[in-house]
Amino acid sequence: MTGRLSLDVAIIGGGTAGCAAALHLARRGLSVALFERRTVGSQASGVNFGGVREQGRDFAELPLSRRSRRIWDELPALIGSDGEFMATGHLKLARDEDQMAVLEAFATGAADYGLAVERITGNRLRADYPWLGPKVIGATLCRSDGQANPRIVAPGFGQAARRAGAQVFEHEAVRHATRDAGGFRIETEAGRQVTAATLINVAGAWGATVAGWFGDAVPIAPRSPSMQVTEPLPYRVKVNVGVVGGDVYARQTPRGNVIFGGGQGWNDMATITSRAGETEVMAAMRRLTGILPWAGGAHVIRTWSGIEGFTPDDLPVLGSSVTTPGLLHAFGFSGHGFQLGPAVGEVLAELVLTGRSETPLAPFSIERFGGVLAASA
């Protein structure tokens, strides 16, 4: 028996959102413990592309994304590290007229949210970005977007949460949780018995499983984006680069390595194992050289993947449980949650402390899926 804990808030999942929630709640004086089955930031929060972008999002996400972008500028004061965040801009590319129309529509709609997106075509495209290939016919640029190092952001929030007084238990998975009149009762695989007034489910691709313990039904598909990095090349690309449709995306570090992704890999949820798909890696390399021809012939020195939960509409579940008072969910970020994580943590803290959030959450309600399971015993 590891021991017993009595808490105000227990958190399942050690990604950026969970660690940020722990930080804000601990700073408000609540007793908080976070449980992560491996290490903080070991899954989707830590193995993604590292893009910090507002451009290209569903408009329903933009208020949350805009809030999060402000927090990225405050990371040094908030957690004691900048997470290697750089506001490099995000350049979204079109390879045909239909794709350019998609970019034009987003630029127009984004203005309603106060997000500035520039249209770039013709001679200006070639003059400003001479390293682009001839297949690219136009682009839009969001200058406030950027990139960060996903390997250090969630751990940075985790360390800050510990300094604020939260308990962060790594390599300690939650076996099961229930709720009775006395609150939530949680058992970890280490044998720890925990009671808590509030439970936050930020379990990533396993979030639907945790929700199912309480009868909340969410259809989640686990996917594993294939990621690659090249040997150092001459430093040309100082912006994040994506394409309409998302079949390839790339950024270059100042050291010269090109980090890029596209397609899906393989995963096994039972063993928490994932890897990049060989066929998908080769296809992503071909697409990369279609937009960055000078990268042809570069050696790929590492591939990797992780496991992320995707919802049918690609929007996250964020907010209160349908079935269980005191249970909050934040999962299903569908491959684009890295930029949102700092704000999601703030939102979760708001919901615990006040029962409401200043950010519109209706589009992310778990109720949109309409299903309720029979709660497990």
Second form
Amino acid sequence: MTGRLSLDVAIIGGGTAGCAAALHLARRGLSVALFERRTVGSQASGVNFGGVREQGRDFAELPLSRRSRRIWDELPALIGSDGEFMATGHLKLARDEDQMAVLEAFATGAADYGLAVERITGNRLRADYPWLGPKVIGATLCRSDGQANPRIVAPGFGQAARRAGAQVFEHEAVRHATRDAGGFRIETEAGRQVTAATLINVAGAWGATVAGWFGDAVPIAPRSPSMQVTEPLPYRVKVNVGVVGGDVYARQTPRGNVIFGGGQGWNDMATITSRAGETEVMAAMRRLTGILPWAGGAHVIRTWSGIEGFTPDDLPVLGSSVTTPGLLHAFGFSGHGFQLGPAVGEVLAELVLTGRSETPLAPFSIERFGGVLAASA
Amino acid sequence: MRPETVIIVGAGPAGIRAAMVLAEHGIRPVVLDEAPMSGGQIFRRQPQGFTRSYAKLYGYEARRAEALHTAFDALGPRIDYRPGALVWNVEGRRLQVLRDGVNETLAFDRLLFATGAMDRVIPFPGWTTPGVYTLGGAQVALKHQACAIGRRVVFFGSSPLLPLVALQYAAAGVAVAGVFDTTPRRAKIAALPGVLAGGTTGLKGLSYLARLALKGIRYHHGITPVAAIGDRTVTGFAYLDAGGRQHETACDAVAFGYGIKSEWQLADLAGCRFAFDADTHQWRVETDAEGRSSVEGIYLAGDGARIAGADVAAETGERAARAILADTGGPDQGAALSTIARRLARHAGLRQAIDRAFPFPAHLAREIPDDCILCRCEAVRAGEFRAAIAALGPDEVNRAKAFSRVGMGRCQGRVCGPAAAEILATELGRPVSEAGRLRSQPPVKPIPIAAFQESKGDAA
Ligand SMILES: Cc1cc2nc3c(=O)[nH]c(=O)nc-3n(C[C@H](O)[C@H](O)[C@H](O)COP(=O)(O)OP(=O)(O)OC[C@H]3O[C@@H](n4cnc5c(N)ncnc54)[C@H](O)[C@@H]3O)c2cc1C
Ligand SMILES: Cc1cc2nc3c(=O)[nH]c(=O)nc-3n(C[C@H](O)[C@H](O)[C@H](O)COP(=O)(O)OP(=O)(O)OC[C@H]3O[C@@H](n4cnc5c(N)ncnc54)[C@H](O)[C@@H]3O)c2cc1C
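Return one more block: the form predicted together with the partner chain, after the form predicted alone shown previously.
All chains and molecules follow, beginning with the one already shown.
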């Protein structure tokens, strides 16, 4: 596997973002290759909670999430599968007045972005959601939010990208990349030498490592949201549920399993393994029964986690490199990039093709971290 | 030096012998077992209130069963025995233990997994029909609850338990509708010299066949199961004989199985290295010659390390205990360890002969019909599994699980995993050892959320 390859665009990372970018670029007739260390969608994109949620986001992310939400409806036409996406709504819960004020503020602000969020309190809360625990005092509902099966979405994008003509190399990590007058020179662990005019860094929790090769400094922390699933229970909770602050969130699949999470587990970046972490697992079980007491009779059958890059302000890096022309970054989604993935792919394709995006990206500029690594000088 | 905390998980022949050896040397191990009483699988005790004699319960093994139980009970306060304790996670040097609905965190310095094995099955049409049991399940029902799974029972599969459980049912007065072995007769004949050389244990195995014949029960060789027939409950068993002709036998229960598989999920969580064992056709935890895993301070013994029966389990339990003694600065164990090694060497030939006489019929897994349920927890059919493989191209079992839900349910693939791996390997055109191994995630068995509420809490 030591061939040479000369491309318009090389992509490092086969999560939802990378696969979606590969799809759009290949559709526009560019020669594209994507390199994935393991298999497509095997990291954060494949193991996340499956929440497709706009409610509760930083307003700076809403233009991007709004754009992504439209694509979620179009998945069957785009990738040939709906990814089991269901617009079940997302109900965000308040456990005290301060939290209710947070929900109110979001609902008011979201309207400016065309995102409808309803306040639900008092009798209606108990009538519509009789399974809620007594500690919940109010909630807001975003009907257009929902949930999907993360295990099939990124692979679906990967396959669609292949069908559109992109080359997708799995089990082939990029060892290093540099840029000179002739463009990017990329070397894979398999010894393949690749040249490309444009390089896209969508390496997830490893995005800062790739950025570092070019002197772009981003302070990233790899974290591992703690996830659990119960045995099947009667199908009652049809909305995706979260709380202000996010210390517990839950959804139920039509098969009846309650999937829930909260807190951070642990990971080992050297071996690329992650676990839900027993302390967090036990704590999240307690928080779950606080909002869904009836789940207290269930058994947990599995816990798991993944590895996700978190930035200091919980906003991603999305846009051009400071140091290197032709280098684009999209990583650091800080625990909420599954919903964004489809739009991130479109935005990256726009940036490659036109140099700009119709979606405002200023808040995601890498420059906000102000750093250029000394090593690149 | 602070005395080390040694924890043994499993109070079967392996764990019991290990506890005895440690206690003899002044170490007081914590012994955890999720079962309410000690003894493990083969020497499982009857529930409180049952008063059947050892001879009735354990037959040939009565003396050994009684000796084991007596020896364990005699340990008394020299060990810290905690029955009914499910170990559901290992993280760092801690175990999470659920007992009587209360969770506890136990720290250890040395840990011995003597966790035994469970039935290995291959799904076949009708296997989820009420009245279909595993061979081990049928045996547990008879030996321990003193009830038979039916009045007229078919036994089939490829397992040393096959003739044994059929005979135990016949001896209990249950009508045995037939014993159907999926292994061709020639494999049995080829294994015969090894069985004969295996001393009394080998002869005992052969005597089961003779006694079945004496009772007029036919032992069929080289059959292929077709289906358990019946909607609400089993009414018959359809199979192809060695010549490929289809037959049907009326029955009201079926017991089947293909040997047993090691319970190594905890060792997996602890990070122990694995290897594929071609003889038993399954993954096992790698150990050195004295039971040390690849993780410092973690040891394995018994069927949880390698399927080899109760005698070997006890020997390897002692061996691991002596390795622990040696590793904690105790007296030299060289002489004792070489004695054990010699005794184990004598078992090796028989063990191989048994593996050959009752091989895992991988072809049956590969040929599971499309409309047969493969994963019963998630209700996924074999055809849906094959379709998911074709559609999304997984290259190993964890990926196939993610795409198809096979192995994502309550049992976490402990039941359907071996068959699913065979199907995937077939689709990939690779040996099953290259189809990967299902990763374990905590908890190793389902844990009740109720046990972790504020009032009860964990001891961490
Ligand atoms: C447990 C968990 C729960 C989550 N829940 C939600 C949720 O409910 N909703 C939501 O919106 N978001 C959620 N997220 C976040 C979301 O999953 C991520 O933000 C999103 O999937 C990131 O996608 P990605 O494509 O950027 O990264 P990834 O999916 O991580 O893809 C990056 C890929 O790059 C590859 N790679 C890295 N370095 C190299 C290299 N040198 N060469 C080749 N390949 C390389 C990696 O192997 C990886 O596959 C969750 C995340 C986790 C971990
Ligand atoms: C269903 C079945 C029936 C069998 N019947 C026979 C027979 O009739 N004749 C024969 O010769 N051999 C039989 N065998 C094989 C025989 O049981 C074993 O060879 C022998 O018991 C192995 O001893 P062991 O100590 O390794 O494991 P076991 O005797 O299986 O003991 C393991 C112990 O570990 C405990 N354990 C496992 N996981 C956990 C956990 N997570 N937390 C707490 N405790 C745990 C179990 O409860 C069990 O008591 C049978 C095996 C099975 C699976």
